[in-house]
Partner chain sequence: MRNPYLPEVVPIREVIEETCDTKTFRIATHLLFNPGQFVELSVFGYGEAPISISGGGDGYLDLTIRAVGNVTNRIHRMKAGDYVGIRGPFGNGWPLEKAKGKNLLIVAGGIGLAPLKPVVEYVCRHREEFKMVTLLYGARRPSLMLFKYKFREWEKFMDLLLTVDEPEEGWKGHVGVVTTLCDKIKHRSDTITLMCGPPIMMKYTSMVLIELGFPPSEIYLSLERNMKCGIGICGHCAVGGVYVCRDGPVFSLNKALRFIEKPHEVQGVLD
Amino acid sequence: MKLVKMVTIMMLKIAKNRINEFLAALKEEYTLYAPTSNGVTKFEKIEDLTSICFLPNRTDISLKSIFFPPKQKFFRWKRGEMGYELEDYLDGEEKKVIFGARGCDIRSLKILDMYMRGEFSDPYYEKRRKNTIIIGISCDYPRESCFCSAFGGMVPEDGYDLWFTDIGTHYFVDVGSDIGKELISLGFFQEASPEDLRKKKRRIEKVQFEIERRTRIDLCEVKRCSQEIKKKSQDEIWRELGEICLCCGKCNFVCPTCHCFDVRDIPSFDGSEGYRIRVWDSCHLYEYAKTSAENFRKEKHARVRYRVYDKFVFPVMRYGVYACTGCGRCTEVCPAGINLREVLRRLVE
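Which coordinates fit this single chain in the form predicted alone?
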């Protein structure tokens, strides 16, 4: 497959019966990741296009693990005649296409980039993040836990190469980058009509209205809302949540922007060889804040508060943005029934 640069862009659409043909063409040059379903919906590497699940909304598991795996080897060591030898596991660059990302997924990648490619660049994340094409899709309807409208809506302004919106027999196509301009030159796209554009707008407005109806909260005034949450550090809500929270860490692990990790050495019995790994960690876990002197966040309510602050106060102080996308995954997996949307509503209203 050879990409050819386009000079102009018109309104475009692609027939649904040509999607697999389009993805097959991309797959000739790129590794393809797309949603699959096997009890749990998640992004996986696609070998057979028939395994792709065309979902009406986001996946259960985010695409974070593609770039930031739950368990990742850094390097291996082995004792040799000249001392210890190191073998780095820094992966080679993989050219990849992610198909089926939603607005919350794309926003989460921008937040992860902020932490992992910003002031301190993580080479292991960087290798996986480079050379990535993102093809996003508008949701057909929201999940009950979704509240992306609190952060500006379900369709991001940027961060994607192509964006598809279901308009019936076709997807309306928005181009978001120079790479996207090259992709539309492959011959699978056709000119869209003004009526197609109206269908796209109606579809997005309908879904957006439903999310806003359920959400009933607006966090777009970032500085003001963050300050309101910060003022309530001693609010009774933290004690209430601390009494029911199990501190299991499920909300952290399913969150598309949580990025805390622990580094561990796994040696052989005699220490002659072994490897160093990175594994996901959670600020909800008791051991997270434990030091040789003391555990400075041993109370459950303190850990609950820290997690909320780490999404809505600390990143605003440091970067001017929230570290939440309103995907609602944390609410869905919480065994204690804690609804982050309701917590935020109580904090800012």
The other form holds:
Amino acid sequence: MKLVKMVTIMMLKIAKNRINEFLAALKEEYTLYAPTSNGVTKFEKIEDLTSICFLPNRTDISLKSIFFPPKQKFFRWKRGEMGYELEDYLDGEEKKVIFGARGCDIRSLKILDMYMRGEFSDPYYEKRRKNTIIIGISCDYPRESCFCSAFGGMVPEDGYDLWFTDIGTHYFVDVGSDIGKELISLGFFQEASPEDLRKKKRRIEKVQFEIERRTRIDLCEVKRCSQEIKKKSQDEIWRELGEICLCCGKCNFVCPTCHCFDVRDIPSFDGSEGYRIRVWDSCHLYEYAKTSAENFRKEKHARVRYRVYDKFVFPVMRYGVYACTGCGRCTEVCPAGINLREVLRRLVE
Amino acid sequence: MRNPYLPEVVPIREVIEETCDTKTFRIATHLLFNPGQFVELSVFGYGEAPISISGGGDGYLDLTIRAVGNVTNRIHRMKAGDYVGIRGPFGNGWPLEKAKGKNLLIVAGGIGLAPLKPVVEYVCRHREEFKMVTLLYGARRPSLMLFKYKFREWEKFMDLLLTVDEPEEGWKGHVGVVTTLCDKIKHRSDTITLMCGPPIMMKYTSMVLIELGFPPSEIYLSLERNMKCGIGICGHCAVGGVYVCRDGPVFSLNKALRFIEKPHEVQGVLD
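Moving from the form predicted alone, what structure would you give for the form predicted together with its partner chain?
Once more the chain from above appears, this time first in line as the rest of the complex follows.
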């Protein structure tokens, strides 16, 4: 409802044929990230504006790798006089603009922030995350796997600086922050009419309705659903899923909120120097919970259950929110055909 | 902002051979710690491993390490003067304050004595702060017992109950798993229990202690997980909505029962 309030303050739109001018102006000052396609759609640093892909809905690969790359150097170590010299690799400080983020992308950043910028802050994430301007955009229609309506809907309440909605020849523009107001002053925007506002609302309602029709699960009562799932730790569904899950970890990698990592050393040939890196890890892999004494999640069903719990039970206990955005990427990539929406429906029924 | 992933590069001051597969590395550092906390040990070129602190003093820290993995096997080949990295300390540590003025039961199995050694040493230095103190220690074989050279001193301050699974020549003590010694503990009520050992030992010992009337809220366990970051981000130590590295590694049995799958299994699956 915050959206409506914003609109009464400022009703703006931008002509579609001026978008490139606007982005070019931003690119002068910021590093621009936007969706591109190379068979797989993902967010990439934009050098040439023509490479931007105007997609109807979310990208295949989530935003998280901009802030939390699949492989990231922590520091370089080099043997020296006094043992080892360390050279920190904190990087990615550039001022960024992300254009074309979806509601699920924006919500996923809020969830990642909760894990990575909490009591203990992750400096590598923090450095990439700050100074980021986000320009979001409403989806034209949902993907088959989408169910964001279960987690707050297509338009997030906050977390964006500008929000665009396609209304034909123009994008309707909502301003979500003071930085958003500054961007408006760049001069590419014009006042929107009440008719534009109606068009925007209709557009959003239509897509939202379409997502809800597909989803048909009411996860709005956050606490209740979480408790339902918590009660099902011994349900036979886990054995069933354990039978079919390949434990390949694809769902972890495409998930915009999965943030597990492993820490490794990459030494040079003679071992006199090398890098300490982190790489994405997956709770579905056999080795994940192995210690010197025991593997705590040896069985596949335990690992499948763990991931569902770590999205829908544990974060609710700890932070009071679901760690799922309903983007449906895990369902889309699963080679065993596990549909998270169906799993949830069975669990809360 | 201090970068929590950057280790402090420190030299090994001394290497003490404990058993055929375990050594204590005395690391030169001024890091302060609470008994029960751990550090992330770096062996450059091999990576990091979480290691509990088994002692410390003026300008040094002891890490008692069994050679089981990449990092630990490599450090076993290192000697005094070689450099390693440490970061930490991490975790909450043992609730020693709660034990003051009460009876104290320390239960250790195998390498599990390492994180409890700072507690034992604290008791030796501040014996008057506790009522009866018992150390119950079990190992697979007599030759695998850690810190044997300290036993005579420790005995002056506490009841020392030792047991081995398999006796060897010259062993005159008790034979059997740790649980078979539980009825020799002279105190039941008003006791804080601190326990660390293999999951199976902690599970059965907790069951026996509960049967003997020790309340689960006063039994504390140190859980082992393969922590990669130490600050609750990497996910490896997550169990039932808690991070062992940050919220633990010491939990009361009461609390541990809440986040594990089967109440009778102390270190469980669901997680």
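Numbering follows the first chain given and starts at 1. Owing to the predicted nature of the structure, the values given are computational and were not obtained by experimental measurement. Here the rigid core means the biggest group of C-alpha atoms that line up within 1.5 Å when the two forms are laid on top of each other.
Participant: Inspect the rigid-core superposition and answer whether the C-alpha of Glu81 shifts by 2 angstroms or more between the two forms.
Facilitator: Yes.
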